[in-house]
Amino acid sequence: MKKRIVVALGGNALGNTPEEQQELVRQTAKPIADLIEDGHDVVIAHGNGPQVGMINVAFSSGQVPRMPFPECGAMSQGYIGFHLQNALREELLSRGIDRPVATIVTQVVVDKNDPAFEDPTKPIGKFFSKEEAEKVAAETGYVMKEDAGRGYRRVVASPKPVEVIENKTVEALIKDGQIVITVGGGGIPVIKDGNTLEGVAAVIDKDFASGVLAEMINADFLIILTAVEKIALNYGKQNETWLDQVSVADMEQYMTEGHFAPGSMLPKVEASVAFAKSGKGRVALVTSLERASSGIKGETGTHISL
């Protein structure tokens, strides 16, 4: 049965490099094309956690005015979109189908009495000594902080995603039969002012991105990439468990019990029950990318529903 499926893709999709992505991108489409070949309608969202830090780090060598990191953020969205986008419609292409692959600069709204601006933990850009750092926050008003005893790096908020801007655009090339690659990075974190949008120095979670995203476009399935098929219980230890078929009551005991780590499958959980919440029907799968398909068929995978 044909679903709408919003696919969050994870950085190990994506690599460190334009040439590692552009050598990756084209690993990462033929999952992806597995489901649109099944028939699905799919929406693709992205981290873009190294490749926008490079652009920020170039934009702050001093040779060139420096960059407002929104700006970094629409950067990233754009030269990874033009890289998934070819890689995809070059493996359709190869299939056989001949659907459109289209990029949408996004931008994602966000609450400016978010708690997370009174204490910015995202580290991003390159690292500085204490002088240097004391030096560059005096000069820009950046918060500065020590990262795990490498030095000192600049720290941005990462407040939680309100609204996508551009869902009825996403929506209107769902239903042109287009492949959309959307929400990248998270989208870019901007402030309602009346009818202007500003952008905020801030990184969202692509998860939670995409969580609100799936919602707002009414989609069937919010499908979590991670390096793992199935998020697991004990994690590690010799009573590991491997969740299946999972409740939203049973997930939330799990998440107060402490079973997901808080910098790695904490948020991925977090958005999947947010998403699997918002309305009867809706799962969340949580698996690998290369079992995605598998997973949409009910064969492998995490999922998460009512």
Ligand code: ADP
The other form holds:
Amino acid sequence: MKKRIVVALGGNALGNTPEEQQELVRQTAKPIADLIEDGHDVVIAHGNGPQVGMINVAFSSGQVPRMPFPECGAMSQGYIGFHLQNALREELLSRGIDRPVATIVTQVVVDKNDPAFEDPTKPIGKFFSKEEAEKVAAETGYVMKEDAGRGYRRVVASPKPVEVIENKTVEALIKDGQIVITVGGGGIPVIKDGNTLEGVAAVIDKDFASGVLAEMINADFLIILTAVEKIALNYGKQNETWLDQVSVADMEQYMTEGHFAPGSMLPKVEASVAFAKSGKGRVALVTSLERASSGIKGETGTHISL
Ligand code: ADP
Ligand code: MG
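Let's compare: the form predicted on its own is above, so bring in the form predicted together with this ligand.
The next block holds the full complex; its first chain is the one shown before.
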């Protein structure tokens, strides 16, 4: 049966350099094309950590005007989308599937009163010495923090996504049979001020943003593709246990027991639980990129539902 699926791609789907990315997306396109070939409507979301970092560093040389961080995010969406949409187009055409693929510059509303803004924690861009960091902070107002003994870096907040601005565009394209790449890097964070959307220097977690998008477009599945085939309890320990089918209630219990690493697996679990909770029949699946197609058939991965 045809399902509406939001697929969130992790760092392993894109790599770290333009060459690596262009090569990797050819592999990434295959499991996504499998889902499309199976008859599903697929929307693609992705991370942008290394890419937006690279763009931000490039614009910190002093030789060109400093590029604001939301603009760096917009650039990363275009750069990643360019590679991804072409790789997917090619993979689909090679299977005789003629479906348009497009990337949308996507903005995600955050709340200006989100408590995350009071304590920015997400390091971005290059490393500075203490003296340089103080100089940059004085010039720009950036918040600089010491990063694990490696020097000083700018930190920005990681607020929760509230709303995806372009959701109607995404829906219209899905209805038309098109494949959409959206909420890249969690979306460009914007604050609503009347009719104005103002970009803010922040990083929205791509797993949370994908979950909000999935809810807004009434998806059946949120599939988070990462480097592991399943979510584990006691991950990396002697008594490690891989999870197959889990209820929201059980997953919430496991969260409180601290099984999921903050910053990596925890946001995936939180996003999955929130999506699964938002409606009966909605399923979140966490699995590896390679196993996406068998995951959705119920053969592998961790499935979370009410
Ligand atoms: P992505 O780029 O896909 O978001 P992350 O590195 O942020 O990837 O998160 C996925 C990683 O989380 C896995 O590769 C794994 O090493 C780690 N991880 C932490 N806790 C768990 C857990 N309980 N079960 C499985 N993987 C976990
Ligand atoms: Mg991650």
